[in-house]
Structures are given as C-alpha cells and as structure tokens.
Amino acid sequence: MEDATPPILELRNFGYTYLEGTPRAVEAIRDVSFKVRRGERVGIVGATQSGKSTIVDSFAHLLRVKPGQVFYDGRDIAEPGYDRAKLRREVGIVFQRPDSQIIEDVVGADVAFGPTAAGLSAPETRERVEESLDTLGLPYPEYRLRYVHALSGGQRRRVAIAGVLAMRTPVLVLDEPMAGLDPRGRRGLLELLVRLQNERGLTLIVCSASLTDASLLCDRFVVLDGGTVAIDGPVRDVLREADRLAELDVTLPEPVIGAREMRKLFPDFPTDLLTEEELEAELVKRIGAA
C-alpha cells in the first residue's frame, strides 16, 4: 500500500531556465519529477552541469520557481504568501564552498548566527552551538573563539555543517560534501553523517558527481543527465547499471571499477558492490569455483 503521508520534498515536472527570455538563456532542468520521503538518504548524482546545483537551489526557494513544481511537506513553495524564511529554517543546505556561507570571523559566532536570527534565547543558542560543534568533532571550549580563516578546509566545512545543525532542520542537503578533503577527512565526515542521520532521523540529500562516498551514505540515487532524470532507484540497483553510469560521466566507486575489470574474465561478475570487502568476497567465490 502506498504511503499516504506527503513526501517531505517533491519536484513535479520541474524545469528551470537561467536568463529566461534573453538571448543568453540556458535551460538547466527539463521536466524533472521525483519524491523524497521523510528520513530517506538520497544521492542526486550527475556530471558537471547536469542540473544538481539548480535542484539544490530550488529546495530552499533560492530560485524564482513556478507554481506547481516544487513542494515541501505537501505544500507548493511558490504559492502566494508561502513563508520562505520558515522553509529555509526547515531545509538546511551546506554548499560546495563552505566559505560562501560562513558569515562571522569567529567560529562560535558563526554557528550562533542562525539560531540568533531565528529569535532563540542566548542560553538556548549557546546550548545549540556547543552541541553542534561537539557533534562535528570541534570541541566547543577549544574552537568557539577560533578565527575561521585559521582553520583547515575540512574544519571550515565542519563549521558550515555545524551552523546548519544548530538550526535543527529536519532536512540536510549537502552539495559535494567531500570536495577538497583528504582520505582521512572524508572517512571522518562520512562516519559523522551516517551517525547524525541515524541519531536524528534526518532526511539527507547528497549532491555529487561521484558515487565513491555517496554509495556508502545513501539508500537511493537520482542520476541526472543534461537536466533530466536518467536513472532513479535503490543504490544497488543503480550500481548494476555501471556501464551506463560510466557513459554519463559519473565517477564510480573503486569496488565497481574493480568489478567492471573482473567482467573481462567473468562476464556475469556483479557491479552492485559497496565495499572492497564485497569485491574481494565475490572474487574469492569465483576463483574458488573455477
């Protein structure tokens, strides 16, 4: 039986053209439809200029969207009188470049910006700042008075996420969250995001040109190509279409790359593998049966 509860986010035949009506008009999105259920972990994946960032901007009404195309919790966000400020308190977005959304010079003041602007009391704001920084592995006593410019890129990304977490939004959208991080930083952030989703029941949306980390973080992929939906399904189902993903210029996870190589020896070798351990186990099974 289909769930009667409205999806927390939905696009219905969504289209968007930059500089519409001018000689420089560029159609970024064409007739895109999909739903995100509450608590889902969805990866929006595609090559550069596939439309990922346009969709992210539409979620928080950062674009002038047309009526009947973008819905939050069952309501059309373009309807007259819709509370856009409330929407942005519900849908937290961490953009690809964290510096673009860090406003204050000092870490604690930046994380406190959103709760303060929302009218929270000073004690509650402090509590949220402390909780968010501690959760992100930036201990409050050590980092609250640090200057943002003195932090590493990975630490600044965590500050940007902390600022969103302090708003306690039910939806967290991350645009290329692993960009510029070293392997250790990527692993740490990946583990953190999994833990946050499990503990808080967040609806998590991850936008990326790569499946490398998203395949371990998401339950479902929506794959874009040229502003349209090319594939939409559970992670393993999508990974079974590895050859098509490669044609779409989507970066495949290492286990899937290895599996495609194994197909030269074993044509039926599966590509729906999430970890190196799964790849190794499948290879051992094949060699043992040979």
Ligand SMILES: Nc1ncnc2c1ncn2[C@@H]1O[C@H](COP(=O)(O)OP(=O)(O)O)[C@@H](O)[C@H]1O
Second form
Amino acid sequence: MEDATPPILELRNFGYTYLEGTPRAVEAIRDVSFKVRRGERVGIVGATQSGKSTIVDSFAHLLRVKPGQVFYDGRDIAEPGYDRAKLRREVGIVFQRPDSQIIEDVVGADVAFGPTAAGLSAPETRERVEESLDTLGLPYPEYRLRYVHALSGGQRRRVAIAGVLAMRTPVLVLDEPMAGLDPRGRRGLLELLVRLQNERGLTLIVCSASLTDASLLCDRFVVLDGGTVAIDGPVRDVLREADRLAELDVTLPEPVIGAREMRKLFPDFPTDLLTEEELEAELVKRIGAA
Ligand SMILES: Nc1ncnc2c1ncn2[C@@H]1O[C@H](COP(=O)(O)OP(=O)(O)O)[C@@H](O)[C@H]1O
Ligand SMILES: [Mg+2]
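Go ahead and give the structure of the form predicted together with the named molecule, now that the form predicted on its own is out.
Entire complex below, previous chain first.
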C-alpha cells in the first residue's frame, strides 16, 4: 500500500544539462526518478561523474531546476514564489568540497553563521555551536578560536559538517563525506551519523562512489550510471547484484569482494554481506570452522 504522507524529497523525471544550448553542453542527469521518505537513509551511489553531485545541487537550488521535477514535502521547489529560505532551513547540505561552504575565518564564527542567520539568540547559537563542535570531535574550548585555514583537510570537513549540524535540519545531505578522512575519522563520522539518525530521526542522503561506509549507514541505495538510475532498492538487494555493481565502477565493501572471490568455488555464495562477521559465518557454513 502507498504511504499517504508525501515523500520528504522526490525527483520526478529529473534531467539536467550543463551549458545547455552551447557546443559544450553536458547532459549530466537524464530521467531520474526516486522518492525519499521521512527517516530513510538513502545512499546515492555511482562512479565519478555519474551525476551524484548534480542531484545534490538540485536540492540546494544551485541549478535552474525545471518545474515538475524536484519536490520537497510535496511541493514543487521550482514553482514561482516557493519559499527557498524554508528549504534552506530544512535541508542541510554538506557539499563535496567543504571549503566552498566555509564562510568565516574562525571556527566558532563559521559554525555560528547558520544559526545566527536563522535568527537564533546568542545563547541559543552558542549552545548549538558548542554541541556541534563537540559532537564532531572538535572540542569547543579548544577549537572555537582556531583559524579554519590552519586546520587539516579532515578537520575543515568536520567544521563544515558542524556548521550544517548546528542548523538542526530534519534532512541532512552529505556529498562524499568520507572522502579524504583517515580510517579513524571515517569510523567516527559513521558512528556519529548513525547516532544522529537514531536520536533525531533524521532523513539522511549520502553520496558516495564507495559502498564500504555507505552500506553500514544506509538502508537503501539508488545506484547511478551515466546520469540515470541503474538500480534502486534495499541495501542487501542491491549488494546481491555485486557483479553488476562492479561493472558500474562502484567500490564494493570488503565482505562483498571476498564473497565474489568465493563464488569461483561456490557459484551460489551470497554477496549481500555487510560485515566481515557475516562473511565468516557463510564460510563456516560451507567449509566448516578453521
Ligand atoms: N559545472 C559543470 N559544468 C559542466 N559540466 C559539469 C559541471 N558539473 C558537473 N558536470 C558534468 O556532469 C556530469 C555529472 O557530474 P557530477 O554530478 O559531478 O557527478 P558525480 O558527483 O557523480 O561525480 C559529469 O559528466 C560532469 O563532467
Ligand atoms: Mg560528486
């Protein structure tokens, strides 16, 4: 049965061509349709240049989107008079290049920018800045006066994420959030996102060329190939199509890579495995304990 509440975000036959009408036109996205329900954790995955960031930019209103293509909470965001400020308050976006969204020179001021612009009082703003920085592992007393340009790439990414978290939007979109983070930073961010989703019922949209972290974070994947949707389904269903994913140049999670190797011996070996433990259990089933 169809859910009666409108999806929080919906793309309907969305298409986008950069430099349209010029000899250098690039059709980045063609006929992409999918719905995101409240509280869902959706991974938009696909090789580089498959169109992930173009989709993110459509949510951010950075593209001239055509009417009838992108809907937020049941309303067409390209309709004349649509309240874009409301959209910005409700959909927090961490772009692929976080440096592009850092506005202030000093960490505390940068994270405070959004809440201040949204009209929050100074004490409320301070509370949110403190909470967001602490959550991201950048303790407020230590980092609030640091210069953003003196931080590492991974720390700057966390400042950008803190700035978006401080807005407390019901929807959070992250474009390749794990790129450039070391394994510890990735694990920390992954745990944080899982916790936020559980505590605040966030709707999460995460773009990635790698399924390694996305498969632990998301419950559904929309797989892009050359600007169109190739596969859309629950994470395990998508992982069952591991051979097709490999053809699409998507980086597979380690347990899935292991499972594909095992298929040479056991053609029916399942590939919908999320963890090393699950892979281990399948191996034990077939060849017994080591
Ligand atoms: N500003 C732009 N101008 C022209 N072409 C672009 C621009 N941004 C992206 N593209 C093209 O659009 C396609 C999709 O890119 P993008 O959405 O960035 O994919 P992804 O995020 O999956 O790497 C690519 O062919 C890319 O070269
Ligand atoms: Mg991108």
